[in-house]
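The data below hold one chain only, encoded as structure tokens and taken in the form predicted alone.
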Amino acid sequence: MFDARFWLPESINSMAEGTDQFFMVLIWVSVISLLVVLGPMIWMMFRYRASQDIDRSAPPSHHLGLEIVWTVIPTAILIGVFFWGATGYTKMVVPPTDAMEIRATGQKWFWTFDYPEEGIRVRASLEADEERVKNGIPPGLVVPVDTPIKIVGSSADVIHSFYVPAFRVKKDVLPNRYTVATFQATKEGTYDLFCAEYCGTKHSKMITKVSVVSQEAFAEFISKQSEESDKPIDGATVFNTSGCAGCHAVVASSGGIGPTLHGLWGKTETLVDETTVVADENYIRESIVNPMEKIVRGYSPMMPNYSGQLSEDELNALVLYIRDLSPEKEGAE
């Protein structure tokens, strides 16, 4: 009870350092606050009950010193909690530049994990995990030990939540936008992964695992899955078959009816209302499904709305393709 291990499993995420201590501080601050506030209330309830023979003719109106104390101390505690919490939160949502990216898509009632660099896709559910264990394959999300991981989450239907207690990570995955979580597992093993947002009748069965394996075992897993698993949808194919190429250039030397996509990622765009926006994943996605929301200065509002025309997989593939259009890329594959 006096240690985080009473409430939570062992933490194996190096990026969550200090989280357990922060958790216990919050527990004790809450307990002490309860006693300090509720204790005197209970005492006064009995001390000044109606049957007590106490002079009530001149009750005190206020006590300046007491008022200062109960204002200053809680304020100082809240400021400390805010800065401690903000520091830990930043460490767990801002991934290192060398982090391995994995795309996590929640859907009733399973997870899909895409490894863009490795070109593999893994679907995870209770049934799929049981089958993989029978075949000697690590279940669920498979990651190498001592490697920073960037999880880019989205949802194909309703709100889900990527929750791994052993990593101290809980991140909602939402329809029509991307969220980011990061971790670095320090110990090999198999750990529970839950959906922590109610998402329908089979929410309680949306359970899988995170398998933390050695670097060698991970390389073997990738090699085997490259031969046997489904492949993520090709973003270049979606781009060319959805009519995008008719208006948008993917090379620096070409113009188009719409803004060029060459080198767009990370660029600051100026909009028609003179505001600016950084071209990140959420901006690119919004520009596909709701193009009238943010119109780049110098271009007409004529792009069709692709909401409902592309599946979640196609949207993710298209966003990744546009993101990876580097200055060195000469055209669509």
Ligand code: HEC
Contents of the next structure:
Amino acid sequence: MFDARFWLPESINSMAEGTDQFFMVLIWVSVISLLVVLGPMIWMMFRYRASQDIDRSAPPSHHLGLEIVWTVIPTAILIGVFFWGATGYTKMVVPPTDAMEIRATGQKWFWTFDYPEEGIRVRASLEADEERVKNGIPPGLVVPVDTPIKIVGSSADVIHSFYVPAFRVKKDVLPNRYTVATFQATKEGTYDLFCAEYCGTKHSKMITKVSVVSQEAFAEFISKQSEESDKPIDGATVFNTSGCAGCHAVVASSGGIGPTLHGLWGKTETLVDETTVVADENYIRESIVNPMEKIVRGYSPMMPNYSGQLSEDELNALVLYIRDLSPEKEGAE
Ligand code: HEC
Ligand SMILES: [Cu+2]
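Can I have the other form now, the form predicted in complex with this ligand, not the form predicted alone?
Below, the chain from earlier opens the complete complex, with every other chain and molecule after it.
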């Protein structure tokens, strides 16, 4: 079912380089600290036990040298751990701008992976993977080797977690919010992908794979998968059929009941209370499911609340559609 083993599998994510060394350093720092504290404690237990004939009239109460040592050394170690951890973490969570984007939706108890640029959709579960392997298609999430990948995750129900031990990547996937994970696989192969957040009865079966394949195999996979009828849904259609178009323009314009959504992506929006907010994926999503939370300056709070009316799928499609309305979007024509 899965190839996990007791110790960590080989690390094949070039963005997580150094994570394992850091992990070992932390383990040894912990082991040594334990010995340094516990060792003398045990020794003193015997040395100063009641039956020992020791002068107890003037116990030592203060030793400046010792206090400096046990303050300065741990502080230095902690500062080192902080900077080492922070730089490595930053490298692992900020995707490069040229990363290939894949949208991951967790749902009891399977994953849906959408490739917006390629217009394909993959459903990954134990059963679906088996079926695909039979048909000669790599199982699970399929990514090309040596290519930076950006996973934008969200959940259609409860909290799940996108966990690939071989990448040293574990990122919670949450309802009503987007989270980002990134990696660049250095070696072709099939690796375990687990849900690492308890999500109900069949959580333990929410297992799939990441198939890291060559560029050629990836192109072949894309063309094969494009023949499938299961595709990411079209944001423009959702936009027009959900009544959004009645209040929002999608081209540069002013006036109208709601602000134009053209050029919204990445813009700094001013709200009625004079605070500002950068229009990113989470802001756009919130504007749709909870429009009263942040009201754009110059407009009245009259947008209907779409929470519960749009599926996770439709919401994601809308967010992508609105993002692509912006000329400045990277990679846009
Ligand atoms: C009845 C009119 C109306 C409808 C229908 C409507 N909106 Fe709105 N929308 C507004 C108004 C008014 C605002 C500005 C006030 C506010 O922030 O709530 C707004 C704000 C927004 C914003 C934030 C815009 C910005 O400039 O920051 C987004 C994004 C948005 N709407 C998306 C949608 C989507 C997607 C739909 C369809 C699912 C939709 N709206 C349907 C009236 C509407
Ligand atoms: Cu799960």
